[in-house]
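Next comes just one chain, in structure tokens: the form predicted on its own.
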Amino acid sequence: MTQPVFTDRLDYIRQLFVAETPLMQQVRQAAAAENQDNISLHPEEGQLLSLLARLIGAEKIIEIGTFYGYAALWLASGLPPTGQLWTLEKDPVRAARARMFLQNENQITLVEGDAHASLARLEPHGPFDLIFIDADKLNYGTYLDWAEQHVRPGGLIIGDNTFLFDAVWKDEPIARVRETARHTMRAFNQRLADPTRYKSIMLPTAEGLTIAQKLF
């Protein structure tokens, strides 16, 4: 039997552990074709989100920041048949793109509009088992405030892009990152690192992924 050929460690992981559905591949390829793949989730990160959702028995998931729907598909793949995911997108162009891809996904509800207003409307559906934050960085602290109130004890709060282009750990300013954003993201990570409130870790993915289990 011919042995598979791998180009690097990520290719090895993806071929061995990650099984994208045809729709996932379509969404990822669409983002790449439109030069948007740099702000989309990587396949192995999607597999991790699916696994985490499954491990905690998630039934109700919130995603803030839909983009084209790639992460939403992965998160929903970790739900049981009765589970539901609400994904929030403010940008009308991205929302329209995502709606095209997600229109036949019965477990995913796309909510278009300002995330703060959308979260308020979704509160009656709580408490939630998992929240995935991948949106405007200046509001990560506000989204965490909401998550602390509406994610159940034992549930997960996950933030993507938490390296903030490496700005969180460098002393010198980063040209593309505002100081307010750096302060917000550092505070976000610091709050989730509190061992009296969370069991947590930050993974050194390409953009940083902070994962915290809520203890209270």
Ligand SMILES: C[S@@+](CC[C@H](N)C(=O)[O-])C[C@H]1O[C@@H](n2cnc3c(N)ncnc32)[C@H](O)[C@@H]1O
Second form
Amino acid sequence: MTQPVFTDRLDYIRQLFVAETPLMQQVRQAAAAENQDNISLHPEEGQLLSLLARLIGAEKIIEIGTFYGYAALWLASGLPPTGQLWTLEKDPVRAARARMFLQNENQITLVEGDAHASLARLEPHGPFDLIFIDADKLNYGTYLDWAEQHVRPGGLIIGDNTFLFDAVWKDEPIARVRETARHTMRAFNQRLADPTRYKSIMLPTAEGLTIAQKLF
Ligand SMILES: C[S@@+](CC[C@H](N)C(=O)[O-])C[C@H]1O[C@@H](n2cnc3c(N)ncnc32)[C@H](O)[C@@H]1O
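Structure of the form predicted together with the named molecule, please, following the form predicted on its own?
After this comes the whole thing, all chains and molecules, with the earlier chain placed first.
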């Protein structure tokens, strides 16, 4: 029997632990081919979100920032058959693209429009088990305010891109990051790092992934 060949650690992890569905593969490839800056999650991060959703028995999930729907597919893969996921996207072109990919996914509802208005409309469906924040960085604080009110005790609040291109921990200004965004992201991580309110960790993924279980 020939041994599989691995190119690096990530390749090893992906080959052993990450089984994308054909649709996930299609969405990831389309997102990469059609956008210079592919901003989808990485496959192993998707598998992690799916595992976390499953571990807490999530039935209701919100994702802020759909893009093409890659992370939505992963999150939904951690739901039981009765579970639901709402994914929020304000850009009409991206929403249309995602809607096309997600059209047969009956556990996923795509909500088009600015996330603040969408979240307000979704409140009657709460409380939610998991919220995944992956959209406009300047609003991470207000999304966290909302999550603190509408995620159940024991539920998860997860934020992506929380290194903010390393601006959260570096002293010097980072060319592509506004100071207001740096303050917002630092405050976001600081709040979730409070052990009296959260059991939490930040993972050193390429972009930074903050994972917090709400204790109140
Ligand atoms: C990083 S991408 C999301 C990637 C997606 N979670 C994934 O991993 O497949 C961020 C998305 O958030 C959307 N977005 C930014 N600000 C938003 C807002 N205020 N309301 C809703 N969506 C927003 C952007 O248009 C973009 O498509």
